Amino acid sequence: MREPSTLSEVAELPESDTDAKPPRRSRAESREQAINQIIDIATNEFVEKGLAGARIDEIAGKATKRKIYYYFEGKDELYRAVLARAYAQVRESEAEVDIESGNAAEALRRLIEHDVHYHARHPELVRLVMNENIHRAEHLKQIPTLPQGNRRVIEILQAILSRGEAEGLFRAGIDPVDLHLNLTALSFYNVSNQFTFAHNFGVDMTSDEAIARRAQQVGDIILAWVTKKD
């Protein structure tokens, strides 16, 4: 029998006869699902030896060349949509946070609180983000559609600090994007510095209580920072 050459002919294989077959796949779902094992599989490779010291090669040797230069030009392409996936991701992540319920200053620290959570949980997108930096930017630069899906946490900050003024809770001016970079920069030196805190200081900072005295005191900070004062 002639194998398979490419991903597609793979998902279209038949399956072996069971008494209860799983529902099939569509094309859509079945492309879906290969691309972001091969996403899943490069990011670790990334995120442990950055851009320049990954190699399709490794990557290949759990996911296949074939799959890799199925859907991906080289590295470079693959390494960008690593990216893309991690910012997309986070933003969804953030969408999903509830900022109708409370007042406008319980709505904020449910948002922070989440996101510094996320980025514990989340140490692949602390590194990538260190990574391109080193970079400075050169691949997010070719990913066009990632300014606007990164707009959509500013307008989420722009709609609790409008409903925040309006309630006579923060006072007026405060851009969304200095609160996103204060929001974010508190969130992210738990991961990103972690190890060398860890042995100046002997404190762990990957601990569920350790992350949740974080979230609780980005919290404080940043809602002292936005509140209107008397």
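Predicted, not measured: the structure shown is a model, and the values here were computed from it. Numbering follows the first chain given and starts at 1. Rigid core: the largest C-alpha set superposing within 1.5 Å between the two forms. First, how it differs from the form predicted together with another copy of the chain.
In a rigid-core overlay of the protein, Arg31 has its C-alpha displaced by at least 2 Å between these two forms. Core-superposed comparison between these two forms: CA of Leu179 displaced by less than 2 Å. After superposing the rigid core, the C-alpha of Tyr118 moves by less than 2 Å between these two forms.
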Second form
There are 2 protein chains.
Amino acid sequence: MREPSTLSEVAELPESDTDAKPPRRSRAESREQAINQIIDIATNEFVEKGLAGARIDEIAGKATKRKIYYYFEGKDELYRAVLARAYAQVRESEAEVDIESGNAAEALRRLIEHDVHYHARHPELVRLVMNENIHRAEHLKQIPTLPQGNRRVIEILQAILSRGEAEGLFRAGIDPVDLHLNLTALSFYNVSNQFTFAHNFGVDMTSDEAIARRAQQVGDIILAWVTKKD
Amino acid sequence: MREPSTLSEVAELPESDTDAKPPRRSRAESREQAINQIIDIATNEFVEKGLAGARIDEIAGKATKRKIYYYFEGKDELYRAVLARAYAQVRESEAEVDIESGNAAEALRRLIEHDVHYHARHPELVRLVMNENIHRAEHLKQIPTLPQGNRRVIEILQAILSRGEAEGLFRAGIDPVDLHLNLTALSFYNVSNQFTFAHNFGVDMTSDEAIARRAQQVGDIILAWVTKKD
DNA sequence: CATTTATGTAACGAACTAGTCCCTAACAAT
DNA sequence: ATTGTTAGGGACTAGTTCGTTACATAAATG
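Return the structure block for the form predicted together with another copy of the chain; the form predicted alone was the one displayed.
Entire complex below, previous chain first.
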């Protein structure tokens, strides 16, 4: 066993895993934890101020700043890491939506509900995407892992559209990319533009009730559009 | 904007001019022209880089920089001026839409067409609004002239909705603010998010055909939603 | 002509900021 | 324990950015 060194050594038990404060974190664990912590903090800052507006010195105290340059090449790579994780989390959540049970209209409504709620509850994603668009997606383009995840959404929508058509519920000839565009536009805008809209029209769009109402309405709109009428 | 008025343009000479040596440029004219020129240049820069990303020294050469500090208090006031002019121009264009002729559905479609085209042809407005939302509308809130212009849009939509209901075309109970939200969301998103969307799904949304198609589709969607079915 | 207004050029310094250096602590292997 | 490696704390730096001033001068005004 080791002698407790005078400074910051607290009784450390090598094997017996009491959930004591300094559990022996392996290097890999510690590393991953540090990186995630940095991305957490950086997400807040980038989301708040954008890439150019964010200040490394405010993302972090002196200490964390040093870590940033230890684990990342610099501000830009950190920003890309923030972006990549946010997108990865969206994809993850999308994979969990049930698009099997019920008829196609019900499945589509579930997807819409999910979209509206996800955007409303994850304004940080919305803001990051806005930021990317202000920068003409130049950072997004440097992240190689994204394209396939996006194709999946289209496949899902295509499947629902085909099923709905087969069930005699939906019109034919609806482009799944159009559907995705409209669906996302209606879920995205009221988060992305909440501040100007709230100011200009004096409405709140952030309450649970407002979000639930929004999800309902977006469902109504999209379904009115795709539904076969006769 | 006014006449270019290089030389020999008469500004105002009602009384005290015998043989009228034409003044070259009046102070007021020159001033207005200088301000507009600065706002032109600044709009480009802010639209491209955002408020924090924009660099005064790049907005202007040394000369124009001097003018900026002559006519504006600084970067922030210049930014507000850019914002205010962009909004003023939207309002101006909205006032020109014909919402009288034809039935309510036709009037609404004309309004939608206008919205889609205006957003598509004025990405600088879209970008400024995005920027404002990233900054939680803090600069917009400092511009006092906006609220009434926005109320006008709602009044217009309310008028169309009432007329449509009276004509037996539209459902009752549609909130004009909701209508505006949905309408704008569908016109705004495909401009605001064109870069991420184009990258993720490989589509172009900027061609004249794409815009015309978009206008048509947004019209279809909104009308499907508000139309009374029976 | 004299005065005021506008503008071109340059320079400056204070404040910031991204990124780096040096050194120590924690951990791992021997 | 000794030694080497990984991680990180604190201060520093080199380079920008911004706002401002000084100065000259041109143009409009009276």
